[in-house]
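First, one chain by itself: the form predicted on its own, in C-alpha cells.
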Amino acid sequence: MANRDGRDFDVVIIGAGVVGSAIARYLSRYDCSVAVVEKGSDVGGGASSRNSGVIHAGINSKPGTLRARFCMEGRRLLIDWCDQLNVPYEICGKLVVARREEEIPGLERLKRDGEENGVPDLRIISGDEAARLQPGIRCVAALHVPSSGIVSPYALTIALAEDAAVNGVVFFLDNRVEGIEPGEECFVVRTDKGILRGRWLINSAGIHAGEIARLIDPEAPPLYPCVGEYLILDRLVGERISMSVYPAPRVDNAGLGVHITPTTEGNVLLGPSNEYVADPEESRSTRPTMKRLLKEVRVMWPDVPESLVIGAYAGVRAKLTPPDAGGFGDYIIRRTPAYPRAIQLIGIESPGLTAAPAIARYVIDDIVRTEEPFEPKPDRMIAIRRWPRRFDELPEEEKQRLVSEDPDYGEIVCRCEGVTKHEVLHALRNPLGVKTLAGIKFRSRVTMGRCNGGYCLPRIVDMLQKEGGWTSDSFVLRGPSSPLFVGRVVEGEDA
C-alpha cells in the first residue's frame, strides 16, 4: 500500500516473539512492506526466550491437531533455518522415563501418538538401557526419542528478527498496542508512540494475543497465564548430561512435567514448574519452587548437583485451557470473522518454538498469499544475516588470525563465557537498534556465567561509556522501566 508517512505497510505483525519473528522473516522473502510492533525493548522477551529450548519430535501432540501438524512440519523447517542462519542446535535425543510400573502405559500412549504423527525410531527400553544411554538416571523403563533436539531459543528468535530486518522488515520496539481501528482499506494500529497502518494484520502477541484479538473480535477466547520456573546449572554439569530427560506424562498436568534439558551453551536446565497465575507478566523465581524443582528432579536423577545451580528464570505460557482443566488446547489460527484480513494466532504454547517456521509458512502461503500474491524477491536481493560463531569455540589458528586483524578479539571481557570485546561491540551494533544490557547479554553471552556478571559487568559499563557514549541513565536491563543506575557517586568524573 502507499507509504504516506513511513508508517503504511502491506502487513503489520503484532508481537516479536519466535512466531512473530518467523512470520516476519518468511515475509521478508517477498516483495511487500512489513512492520513488526513489539511492546518490549527487544524481540523474544517473553516465553520465546524463557523456555526449555527443545526441538520437539512430535510425541506430545495429539494426532490430527494443529499442534501435531505444525510440530512435525516445523521441526524440518527449523533445522533448515538454523543451518541457514548458523543458529546453534543439536539433535541429542531424549528419554521419557517411568519411575514406577504404573507409569509405563503413559509411555506406550506417547509412543502410539508419536508413531501416528510420523516420529521415527521410537523405542520403549528398560531402565538399565536408559541408564547406559544417560548415566545417572534412575527409572524402570523409558521411551527413547532419538529425533528430539535442543536449540538456543533466544538466539533463534533474535536471528530470525535480525535477518528479517536486514531484508527490509521494520521493527517498532517499545510500542505497546492500545487500539485497532478496522477500515475499508487498512487497519489502523494505535500504539503509545503513534499509529501504523496495514492492509493485513497478524496478531502474534503471545500471552497477550487474546486481549489484542478482542480489540476487534469480541468472541476471541481468553488465555490463562501459566508460569514455569527453571533452574540453571553450571556448564560443568553439561559434561554429564547428553540428552533431555522427561517424566512420564500426567493427564492433568499444565505442561510436560519437570525435566532435565542440556543446552547448546553447555548449561543444564531443570524445570519448568506449572502454576496458573493472574498476572501475565509474572516472571519471579521463588525459593519454594526452586526447592520443589530439585525434589522432583531427584526422583529421576538422584545425584543432581544442587551446589552447581548458578541461576534461575521464569516464563509464562499462553494456555487456552483453564486451571480446572489442565492439559493442552489446540492452537487457534484463524481469520477474524468480521475482518478477514486480520489473522489471529491464539494459544501458541509448546511446541510453539518448534512449530514457528511451519506456522509462518501456513499463515503467509495458505492465507495471505491466496488473496495477496506477493511476488518472491530475486535471490540477489536477499541477504542472510548469520548468527556469529563464538570466539571461544573457534580453532586456535582462527583465533590468532582474528586477533591479528582486530585487537578487540584479544581482550576477554567475560571470563566465565570467554566473550571478547569485539563480540560485545558486535552485539551492541545489532540491526534492530537494541541498546539494553539484556540485548547485549543474549547476543554475546556476557553475564551468563557462574559469576552472573560479577567480573564482566563493570568492564562492560566502562566500555559502553568510553566507546558507546552511554551515560548513567542509558543503562537499562530490559527497557525504560529497569534502569541499572540512578546517577554518579561523584559528578563529572569518569567511572
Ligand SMILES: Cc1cc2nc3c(=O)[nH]c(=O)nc-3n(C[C@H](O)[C@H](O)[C@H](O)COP(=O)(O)OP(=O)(O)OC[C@H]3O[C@@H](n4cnc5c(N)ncnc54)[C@H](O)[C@@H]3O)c2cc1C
The other form holds:
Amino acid sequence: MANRDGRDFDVVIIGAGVVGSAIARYLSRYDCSVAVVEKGSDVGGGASSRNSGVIHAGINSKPGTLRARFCMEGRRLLIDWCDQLNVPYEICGKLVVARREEEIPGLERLKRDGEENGVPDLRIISGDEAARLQPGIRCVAALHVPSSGIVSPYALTIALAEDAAVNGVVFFLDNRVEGIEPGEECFVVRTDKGILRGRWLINSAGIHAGEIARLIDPEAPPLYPCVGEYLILDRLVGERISMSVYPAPRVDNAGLGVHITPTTEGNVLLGPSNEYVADPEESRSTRPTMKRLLKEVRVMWPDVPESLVIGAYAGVRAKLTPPDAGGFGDYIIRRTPAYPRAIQLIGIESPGLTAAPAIARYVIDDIVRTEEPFEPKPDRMIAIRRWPRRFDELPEEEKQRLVSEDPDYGEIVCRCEGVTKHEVLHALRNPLGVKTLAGIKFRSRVTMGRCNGGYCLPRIVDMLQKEGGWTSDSFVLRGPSSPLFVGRVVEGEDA
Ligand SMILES: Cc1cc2nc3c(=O)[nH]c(=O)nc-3n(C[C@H](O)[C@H](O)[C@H](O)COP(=O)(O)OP(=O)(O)OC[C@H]3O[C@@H](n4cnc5c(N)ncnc54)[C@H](O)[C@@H]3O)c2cc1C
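Return one more block: the form predicted in complex with the named molecule, after the form predicted on its own shown previously.
Now the full complex is given, and it begins with the chain already shown.
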C-alpha cells in the first residue's frame, strides 16, 4: 500500500514476543509491508524470555485443542527455524516422575494424551531406569518423553525479530499501543509516540492481549496473570542434569509443576512457581518462593546443589482460566466479529514458545492469505540472519583463525561466560537498533555468569562509550525507566 509518511502498512502486529516476532518473520517472506509495535525497548521482554525454554513434545495439551495442534506442528517448525537461524536447541528428552505410587495414573493419563496427539516413543519406566537415564533423580516411576527438548528462548525471539527486520519488517520499539480506531480502509493504531496505520491488525500482546482486544471488541475475555518464579544454577552444575525432569501433574495446577531444566547455555533452571497476581507486570523474585522451589525440587533431586544458585527471574502466564479454576484454557485465535481484518490472539500460554511458528503459519496462511494473496518473495530477495556462534564453544583452531583475522576476538570481556569484545560489538550493532544493557546481555551473554557483571560491567561500559557513543545518561538496563548512572530515582515535586 502507498506509504504516505512511513506509517502505512499492510499489516501491523502489536507485541514483539515470540509469537509477534514469529508472525513478523513469516510475513517477511511475502511481498507486503509489515510493522511491529512493541512497548519495550527490545523484543522478547515479556513471557517469551521468562520461561523454561522447553520444546514441548505434546503430552501436556488436551487432544483436539488448538494448544495440542500448534504444539505438535510448532515443534517441527521450531526445529527447522532454529536450524535455519542457528538458534541453540537440543532434543534432550524429558522425564515426568511419580514420587509416590498414587501419582502413576497421572503418568498414564499423560501417555494416553500424548499418544493421541501423535507424540512418539513414550514409555513408562521404573524408578531405577529413570535414575540411570538421569542420575541423581529419585522417583518410583517415570514417563520418558524422548522428543522433548530445550531452546534458548531469548535467542529464539531476538533471532526471529532480527531476521524479520533484515527482510524489511519495521519495528517500532518503545511504542505503547493506547488506542485503535477502525476506519473504512485501515486501522489507526495510536501509541504514546504517534500513529501507525494498518490494513490488517494482529494483536499478539501476551498478557495485555485481552485489554488490547477490548479496544475494538467489548466481548473479548479477560486474562488472569499468574507468576512463575525460577532459580538459576551456575553452569558448573550443567553436566549433572542432561534432561528436563517434571513432577507428575496435578489437574488443578495452573502450570506444569516445579521442574528441573537444563538450558542450552549449560545452566539449570528450577521452577516455576505458580501464583495468580493482580499486576500483569509482576516480575519480582521472593525469598519465600525461592525456599519453596528448592523444597519441591529436593523431593525429586535430593542433592540439588543450593550453593550454585546464581540468580532468579519470573515470568507471567497469560491465563484464560481464573484462580478458582486453575488448569489450562485453550488458545483463542480469531477475527474480531465487527472488524474481520483484526486478528486477536488471546491466552497464548504454555506451550506458546513451542507453538509460535505454527501459530504464525496458521494466522498468515489460514486467515490473512485466504483474502490477501501476498506474493511470496523470490529466494534471492531473502536474507537469513543467523544467530552468532559462541566463540567460547568453537574448536581451538577456529578460535586461532578468528583471532588472527580480528584482534577483537582475542580480548575476553566477560570471564565467566568467555565473551569476546567482537561478540559485544556484534550485539551492539543489532539490526533492531536496541540500545540497552539487557539487549547487549541477551545477544552476547555478558554479565550472565556467576559474578553477575562484577568483573565485566566496567569494561563494557568503557567499550560502549568508546565504540558505541553511549554517554553516562544514555545507559539504561531495560529501557528509559531503568537508568544505570544518571536519571531520576525519586518521583515527586522536590525530586
Ligand atoms: C513461567 C512460564 C513458563 C513457560 N514455559 C514454557 C516452556 O517451557 N515452553 C513453551 O513452549 N512455553 C512456555 N511458556 C509459554 C510461553 O512463554 C508463552 O506462551 C509465549 O512466550 C507467549 O508469547 P507472546 O509473544 O504471546 O507473549 P509475550 O512474550 O508476553 O509478548 C507480548 C509482547 O507484547 C508487548 N505488549 C504488551 N502490551 C503492549 C502494548 N500496549 N503496546 C505495545 N506492546 C505491547 C509486550 O511488551 C511483549 O513484548 C511459559 C510461560 C511462562 C510464563
